[in-house]
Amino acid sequence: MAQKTRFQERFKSLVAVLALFSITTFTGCESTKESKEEPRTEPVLVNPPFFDADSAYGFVEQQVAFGPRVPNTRAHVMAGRWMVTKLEEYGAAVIEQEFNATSFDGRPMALKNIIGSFNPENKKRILLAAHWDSRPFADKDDERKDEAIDGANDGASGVGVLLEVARLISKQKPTIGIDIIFFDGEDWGNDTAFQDYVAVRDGWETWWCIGSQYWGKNPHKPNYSAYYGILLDMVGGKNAKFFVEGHSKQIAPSIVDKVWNTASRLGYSQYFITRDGGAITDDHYYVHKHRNIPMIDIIPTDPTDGTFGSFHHTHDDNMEIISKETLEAVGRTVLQVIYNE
């Protein structure tokens, strides 16, 4: 009975220890398991240069001491010269585009779009584009209605923004191309709340947006696309809201998402609105309605009766609306998206 109790005994000791080895076993494959999963990051962001808001209100300066740049005028020609001169001593490859339209007013414009491109050989590209004209009057002002405005945040402001771009590129590439399109034309349409009436004609859509229209049918390198665009309309005005417009919120809203959730990241909230702030046809429709580049627009709107500010064509459309921190929210935001593709 002794002899056979130690080897019971034995018996259940070796057993126990059996299971604990299994379970150890079992345990440790488990641990090595986990071990070698790798943890989810997230993605590294590339920090673009620095965007220069001193720079930015320079190139919006000088665009207005030029003064304003309407078509068929010497300071239209300077400006123009100008912006072709900037473009190629910051490495671009530049294309100018020189055509010919009637106002609805019935006036001849000699109009050029100024193409810059970056990274030529990359089939990856991003279209960024402003208007350079100014408007040939002031007709929401109560005087000087029928002079010229300076059209410091309406047109100098997004080329403003764009030639810092453009500067900074020329020191740190980004690794997809870009193109740079300054249209022309864009400013001296029929306001039919100032001025009577006049149909459309000579194969125009509207007497708005005449240079992205031509563009649109004519593009400077045949079949070229874009993997997306983005307009800058007015981007210098002192406490701008850019609500989310209309039309990129239906034919871009990935976009939208990438430029508006890039701005918050980095703290311009109190600029760029998440919500809609109406549709505007602007360049950025004829880009897409022509080349089917999905492409939105960055302009500052008041939902609450679709207006572009009290400023917009009068003659306080000057120097002193516009805002370095207002330039540096929409310049830093572009920046970030194109150097994280």
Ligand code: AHN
The other form holds:
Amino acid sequence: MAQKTRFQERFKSLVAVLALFSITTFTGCESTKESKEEPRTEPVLVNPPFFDADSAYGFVEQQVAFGPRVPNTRAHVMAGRWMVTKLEEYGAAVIEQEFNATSFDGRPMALKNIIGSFNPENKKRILLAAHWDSRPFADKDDERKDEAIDGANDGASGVGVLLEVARLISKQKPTIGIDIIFFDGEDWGNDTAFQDYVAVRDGWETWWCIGSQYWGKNPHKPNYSAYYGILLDMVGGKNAKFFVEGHSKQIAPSIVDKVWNTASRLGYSQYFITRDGGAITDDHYYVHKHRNIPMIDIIPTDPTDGTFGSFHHTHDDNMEIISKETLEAVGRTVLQVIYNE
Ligand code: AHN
Ligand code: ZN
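Having seen the form predicted alone, could you now give me the structure of the form predicted together with the named molecule?
All chains and molecules follow, beginning with the one already shown.
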């Protein structure tokens, strides 16, 4: 009995000492500033500005309200002008890169890549991109197959997140330079599962990603390079799952780790899944191929059925499938990464 009591007392005092220790180390964070500086082992994280999911959602809504952003339509022209105005309003130096191409089905496309640069004199740059055009048909739908889709997710979501990033950069400057590129002509591709195969011509490698293929060969500034790039494609769907895209892992493994680990620390591992998805030929592939910039693609791929989701290239790709939570998970993750470079 005496033995036990002595043990309990010793145990109690040990607990007391530990408690005191943890209090002093906890409050010690504040007091070390005045007293002696402890060497830090963990890097200090910069808090990025607050990503406003309502604002990002609003930017998606405003694009959809123009109508489908199909090249050679009034909606495409008007939406493009609006995006330039927004980037300029947020303090970016904007370059509009206009060029002409012909689609796989023989239609002329007047295309425009839009590049907004922040901190243009800084040598260390990060490239953030999304495509801004939307698909001219609903080839994967059962109805109204030849009508253009809203492209709320496929197109507008990535632009919406990046316009919110631009708005925040205008409020709190990051230390590095940022280029936001809205690629045109990404989505008028020849989907041979639903359309007859048409051989590529005019020097294109594929009918998809025309804007990034063009920009890769004709960058907005000669010899443009960036430390790395992040592409956002279909980043607004409800319950989206971003598996690790195949080319990203190949060409930019450390950026994949950085982004997926950051998402996990922020509590977004239900969106950013650390398992392999399929490899997608998307704009990041051409940015890397032509400019040798390591670039990742945040894109919902489902390795179980190999699709992007049932909304994809159908009329279901409208505002009803857009989730503020998903926009927020992607936006906060990207901001956390870029403000800590
Ligand atoms: C392929 O489907 C091979 N590439 C285009 C990816 C895409 C389509 N992203 C949005 N729409
Ligand atoms: Zn698409």
